[in-house]
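In the form predicted on its own, a lone chain appears below as structure tokens.
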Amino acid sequence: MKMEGQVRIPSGCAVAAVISKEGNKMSGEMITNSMKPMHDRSNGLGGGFAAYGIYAEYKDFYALHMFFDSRATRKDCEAFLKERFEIVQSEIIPTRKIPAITDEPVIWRYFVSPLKSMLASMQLDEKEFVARTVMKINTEMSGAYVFSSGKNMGAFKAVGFPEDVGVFYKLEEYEGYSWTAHGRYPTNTPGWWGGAHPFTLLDYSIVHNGEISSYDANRRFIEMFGYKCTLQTDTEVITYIMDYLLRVQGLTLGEAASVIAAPFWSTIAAKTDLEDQKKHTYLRTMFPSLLVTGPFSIVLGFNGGLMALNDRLKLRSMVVGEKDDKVFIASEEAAIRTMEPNAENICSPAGGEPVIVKVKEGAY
């Protein structure tokens, strides 16, 4: 029997990401392999990936990735979708049977465009309309879950180890300019298909290592604005916070980062740049309920870029590296070396300091 100190207890969960600043496409095989050296950070109760730029053929349509408990649920949900959207393509998401992944639900995708008549009658722009539809299905339609809803991107997740999830979804057959990955080690929430990371809304996706001690305060605030946390995992709320701050409130990525990983008041008071001090004071005062406390490292994916962020005390590991036009992010350097053995400029970002990487204009 191994004694304490002889067995490695990692600080749960693995995250990894890669992006090409030139918009060059990479197969999903590389990100899948990056999770292998971090195997012990997961316990087989959830793995997943988000990929950007994979649906060029349908890039103008929202790609709804869905889990259904049964075929009957899918038929009912499809009837509901037809009332709200033009469905241009409907198909099963291809998977391969492997022993490591069992009890899979019905996994489907729809490429859709909101009906103009619905947008006019509800007086909503299409992003708000899609977001509300996702919330409605996930809260009111038993046995149906939308787990991805952006344009030209998609999430792929399951109960299993991430390297197996990548094989299950045939990710080597997809080509994207940006990928994120997650291996779960749930500590206080169930392991189920909808609870695996990434969590997404529209084109935003979040993978997260850590635990949110402010979850209830964050959830109560965000649910006042029509968001509903239904997936039984604290990370879900970060996705909705980012959508609220970036899309609804129009903040920049840097401003959103300084809301959820706000500097301490003493740090703000010590700032010599008065404009900077005023901005941080304003953000902390305006959005106090959206400060995310507890240990976390997250990667936010969005159309055209990534943002990596640690909690302000840096209680979870995160490493960044570069090579040519690519930027790599992971919980451990070993994962970066698996993707690019010659990665350079390896560093660990400071707590609360966002690393923002964008694809050059027009490249994606």
Given for the second form:
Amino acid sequence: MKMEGQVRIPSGCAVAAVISKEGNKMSGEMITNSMKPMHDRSNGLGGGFAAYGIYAEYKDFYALHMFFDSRATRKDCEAFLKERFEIVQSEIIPTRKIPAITDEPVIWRYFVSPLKSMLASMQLDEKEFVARTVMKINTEMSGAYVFSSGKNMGAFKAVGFPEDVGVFYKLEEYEGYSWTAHGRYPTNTPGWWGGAHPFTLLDYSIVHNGEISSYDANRRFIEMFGYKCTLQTDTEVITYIMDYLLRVQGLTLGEAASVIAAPFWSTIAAKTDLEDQKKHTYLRTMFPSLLVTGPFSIVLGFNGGLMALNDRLKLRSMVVGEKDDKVFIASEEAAIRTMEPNAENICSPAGGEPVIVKVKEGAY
Amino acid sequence: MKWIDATDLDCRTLNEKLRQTNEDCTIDGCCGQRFVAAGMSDKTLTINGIPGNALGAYLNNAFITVNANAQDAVGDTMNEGKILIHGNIGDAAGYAMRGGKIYVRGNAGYRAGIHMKAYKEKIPVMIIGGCAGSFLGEYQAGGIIIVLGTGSDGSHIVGNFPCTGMHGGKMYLRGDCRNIKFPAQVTAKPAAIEDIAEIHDYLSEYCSDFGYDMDEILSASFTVITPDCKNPYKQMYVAN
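Got the form predicted on its own; any chance of the form predicted in complex with the partner chain too?
Full complex below, order starting with the chain above.
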């Protein structure tokens, strides 16, 4: 079987997300059910979820979620991890045997803390060290793949329909303040578990509906900064772009959105707010290679919040709704109504206009 | 009148149920089922809940009322009939429609009326009561698109880039449209009495459908947008 990375994968897809601004916990059942009315947007070759706030008891440790092709690979990888991290917990990720999900790899999670001696000798901060380790495993260790590496969050993904993937991973047993979901419709792939969404690095996760035409230009640029795109999947590059802009460059979410979904020059020229015009001119000039073209609607998850964003031409759908402390985001209103029949203020953000939702400080 | 409970029905089953009867139907609990009433003729249908994408695609003279919002691609390529939406509609409504009417009480998403067309007596009409997103009437080739902008302050009743590639038909925007930038190949001018006369019956029907006051709708001026000539792309590819 060909793996991801050997075949180019255009995708259609469904996305959904829910967050409590008060930091109230929700089980994964609601987000799993939200994918049911959007079943036809996926074709069974990938489904996945990102959950925030689920590992409160290990919140100071990086949660590495990993796929292995065999027990031997896991043993080798574990030896490698022990050279770099203190491993405080190592366990199989609980799953449920169901007919809809088959051929699962070895699915494992580690709660780890980087060894201080390693950080000192490499002169790196914790996050950069973890990010580099993830890149190293994913590019150099055949048969091992890190698909989640943040603190107090985790991605869960598989080949299958998303509503089945939620059942497979027993998501109803997790409690998170924020969830994102994805149903995949790759039209040209054998499908592999690592290629399902979300794509994550540290606590950033991306679910994406669309097809990026600037993939290779974006990839060539971002790989100059130590990122390695291993899967030829366009969503992977968006994840690394967001990590680069937000963590490395220190941009705000709104500024990062203005880089990847920059307005047309004509739209910038027509702006009457001159400060805003200057800022957009600066961002487009500074990061021209990170403009993401082609259709996309994405939800970026991070510790304490979500950001939804459409491409500037809005070639994919995205609906936002609210109810009490919760904000809902989905490709279709039907998915929002499944989560909350009485959702209010349903609206569709304009292309390139980010919707940023944060949990109140101290509540996550 | 036949009642159909759409809870947990997939789109195929729901559409089969619609087709199994000659009676008019009411669907309750609709939630995202696609292609509802696709290609349907001679039936009156009321929908409670949220119909999925491509509601009334290829519609052929059925009458659909939606009591909530509708999603993307309402009336895709519809030929005849009428779709009445009491809420908002998603993107690409009336994609390539070639006849019939889509009346929306609320707002429309991006690309409403993209590639609408007309031929002889077949003139599609879309009326949006609220505001429309960017690329309204993209590649419009025929038919009539009307945006009323009720509930807005009138400054931006359409998003960016309206009429991109427009080469036929007519667009009416309520207001003076001073803030709107149109492409070079169209002309926007204040609607004359004959222009308003052309859409009077549609507006009157719309007002009675949604309980609007016709006089109030007509109290503001309208701007009418038309392409500059019959064939702005003449000789672009071949001499014709």
